[in-house]
Structures are given as C-alpha cells and as structure tokens.
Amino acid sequence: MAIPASDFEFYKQFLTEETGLSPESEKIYLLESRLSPVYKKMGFEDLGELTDLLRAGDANAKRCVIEAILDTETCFFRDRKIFDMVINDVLPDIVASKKSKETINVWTAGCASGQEPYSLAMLIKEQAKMFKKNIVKIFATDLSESAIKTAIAGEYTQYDVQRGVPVRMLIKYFAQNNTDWMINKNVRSLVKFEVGNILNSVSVNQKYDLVLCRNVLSEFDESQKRKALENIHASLARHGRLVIGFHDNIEGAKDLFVPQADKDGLYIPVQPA
C-alpha cells in the first residue's frame, strides 16, 4: 500500500524528531517495505491503521516503527584503522593525562548490538599493561531496544564473529554454544549498555574522555546533527577526543570541534572562552 504524501511527511517528521533520520521522497519504497511487516504482525490490514495509532501517540507502536526503522548492521572491528588510531594514540595520551586509580570513562554512542564497544574492550584487554594504574569504564547506547538485548547477551552467530574477529582473540575472548559464540565475562564487565537516544540531553554524572560516534552522524539532517554534536560536547572532559566515523563530519559545529592533525576522525572539543 502506498503511503499517502500526507502520511510520508507526518513519518519524515516523526522520524526525524525521534531518531535524526530524515528519509527522502524518493526512497518512500523503503519506508513502506520496513512498515510492511510491523502492521501486520499487530493484525492490521494495512499501513492506515498503524499510522492512526502513531499519531495517537501509542507508546508500542512508537517503539514499533522506531525499530523497523534503524539500521543496526554493524560488525567487530569495522572500519580497524579507526580503532588502530585509538588503542595506539588516542588513549595512551588519555591515560598519560591520568592520575593513579583515577577511572577512564568512554562512551560509544549508537553501538547497535554491541560489537563497537566489545571490539575496544577486547584491545583493552589486549594492552592490560598500560591500563594496569587506570579503571577503563565503557558506556554503550542505542536507540534499538532489541539490538542493546543482543549486546547485552553478548552472544553472536558464526556469521558476526567471522566477519571481523581474528581466530586468535575469538579463542581467547569467546566460548562456543551450540553454533553461536558467547563473549566472555571478563570483556562484558568492561561495557555497561542502555537505550538512549543521543538527540536526548544527556545527563552527566561524570565527563567523558574519549566518546566514539562512529557511522551515525552521516543519516542525520544537518539541524539533529548540530543537536547531537552539542550533547556530544557537554558530555565531553576539557581534554576529552571525539572519534567519528569514515563518512561522517562535522559540518555546522566547527564551534563545538576541532579536527586534530594527520589523525582522521579525531576531534577535540573547543572551549568556551
């Protein structure tokens, strides 16, 4: 069923507020074939119905739609150069800024389920020695309720640990169940997931030294963009970095943003004055 032009701009809006995802008229194919399965599984005969209970604000049919929506597909170590630069540069400075017993907090925003943060708890793990005065704490958040459960979990198919994880750290650091791969406790304890929506002001109990947003930024309209990259900033310590994503940039917060020299994707944040 087609969606009506009323109906498609009532989701681009909801969409947008909800997860920063503005989709184009030209994809509405997409939206309709996501939709599809959703409104159906809920036992109506078509997108109409569900559309009239989103606008009534039906909490399940929010979170519904939301997760048909996102775009979790995510790998371990996606993108290794970026995590090459942060276990090798990025956090050897963090931790040189550190004193004795004093916590190393990191935030991986949009985490789908999981892997970014497992994939740095891992190297964590990997370079112990030079952690061996600090506490490493990772925060992980995605807006999709099913993938932070899989994260959680921490159990992942043939197919997830394939696709990233060399033999030796999936020996070390995963135990095999059946067909799937359990990570092991000792990686999970470093990672503390929640949903959260990053368009949300984030409350702060302590500052951040190092927050990775990687591939997320890209989808966002500029206006969410410059809403996520302000809460990103409050978030941050004075000395904290930024790391983002291959496609992604910062266009419309070079105020909030400085790009640090010869390392791709790494930012620092600006001051006030």
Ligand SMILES: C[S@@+](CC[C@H](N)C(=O)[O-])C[C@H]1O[C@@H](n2cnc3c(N)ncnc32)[C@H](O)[C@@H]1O
Given for the second form:
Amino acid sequence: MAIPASDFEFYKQFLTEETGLSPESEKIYLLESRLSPVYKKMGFEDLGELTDLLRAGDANAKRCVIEAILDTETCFFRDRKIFDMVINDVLPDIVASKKSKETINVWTAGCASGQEPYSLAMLIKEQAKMFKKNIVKIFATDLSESAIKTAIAGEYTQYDVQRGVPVRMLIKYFAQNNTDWMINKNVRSLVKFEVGNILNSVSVNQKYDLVLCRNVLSEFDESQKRKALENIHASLARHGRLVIGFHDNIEGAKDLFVPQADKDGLYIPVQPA
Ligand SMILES: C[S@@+](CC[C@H](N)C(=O)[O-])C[C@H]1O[C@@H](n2cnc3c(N)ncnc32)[C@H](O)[C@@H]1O
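Having seen the form predicted alone, the form predicted together with this ligand:
Let us now look at the entire complex, which starts with that chain.
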C-alpha cells in the first residue's frame, strides 16, 4: 500500500519529533514495509486507518509505529576495535582519575537489545584487577520497549551469541538454556536497563564518566541530533568521554566536543570558558 505524499510528510514530522529519525523520501518503501504489519495486526485494511489514529494522538498507535520504525540491529562486540580502545585506553584513564571506592558511571545510549552494554560488562569482568578499587555501573537505555525487554531478560539465541562472543567468553559468562544462552548474573548485575529517549533532557544530578552512543544518530535530523548531543554533553562529567560509532560524526556539535587525537570515535566534552 503506497503512502500518499501528504501522509509521508506527516510520518516524517512525527518520527523526527518522537525519535529524531528523519526518513528521506527515497526510503518511503521502507516506511511502508515496516508499517504494513502494524496496521494488519490492528485489524485494519489499509494504512489510512492507522494514520487516522496516529493523527488523533492515539497512544497505542504511536507506540506501535515508533517500535516498528526503530532499527535495533546490533551484535556482541560490534566493531571490536572500539571496545579494545575503551578497555585499554579510556577506562584506565578514568580509573586513574578516581579515588578508591568511587563509582565509575557509564551510559550506553541507544543500547538496543543489550549486546553493547553486556559486551562492555564482560570486558570489565575480564579486567577485574583494574577495577578492584572502584564500582562500575552501566546505565543502558533505548527507545525501543521490546529491545529493552530482551536486554533485561538477558537471553540470546545461538545466532546472537555466534555474532561476536568468543567461545571462551561464551563458556565463562553465559549458561545454556536449551538452544538459548543466558547471560550470567555477575555480568548482568553491572548493567541497569531503562526505556529512554535520548531527546529528553537528562537529570543534572547524574554525571557519566563515559557515554557510548554508537550507530544511533547517523540517520537523525540535524537539529534533533544536536539536541541529543547537547543532552549527552550535559550528562558528561568534566573529565568524561564520549564514544561514537565508526560511521557516526558530531557534525553540528563541534562546539560541544573535540576529537581525541589518534583515537577514532573518541571525543572530549568542551567545557564552558
Ligand atoms: C542500530 S541500533 C545500535 C545499537 C548499538 N548502539 C550498537 O551500536 O550496536 C540503534 C538503536 O538506537 C535506538 N534509538 C533510536 N532513536 C532513539 C532515541 N531517540 N532514543 C533512544 N534510543 C534511540 C534504536 O531503538 C536502536 O536500538
């Protein structure tokens, strides 16, 4: 079912406001294919009925459309080089700046179904000696309710774990449950998950030493991307660090972050003069 041009504009505006994502008109087919199961599941004959509900502000329609549009593609240890940089370069500097017993706070913004924060948590367990004087807390958020549900359950298919978990770590940090794999309590206890929109302003009381926001902002509308980066900037401690993905950039927020020399994807927040 083709989306009329006027409805496409409505969807575009709705999605930009609610998620930050800004579908280009050449991706109209993607919008159609993602929304078709939604209206069918609701028992509608065509997209028009769903669009009417959405225009009327129906909360369930809104939630279902957002959920269908979000791309929650992820895997364990995605772009392994970034994890190596975080564990070998970034976290040791953060540990060195901390007093004994001080908490190291990490936020993974747009964590999808949990593979990213759990990968980091496993590496932290592997380097237990480095963290022996500190407590590490990983806060992981995503706009997708279903992704966060999977993350909290911590249960992954054989296919999921094959995509990135080295066998040694699979044996050490997962327990087999029929054909699935459950992440260990020890790893799980480092991570707290919550549904959250990166566009919403963050609590000023919580400052993070490290924020990972990878593969989230690349399809954002420019002004919404700026808003998200402003929120991340406000959430970072003075000495904090931002890590973005290899295909991301901070275009439009160069006044807020400067790249760390020789470290792809690593940024330092600019402090007000
Ligand atoms: C492609 S996945 C990347 C997941 C993970 N960071 C990685 O690199 O593997 C992008 C994630 O960003 C989330 N996302 C998109 N817009 C968001 C928003 N406004 N607030 C929070 N999460 C958002 C999506 O739901 C999705 O799970």
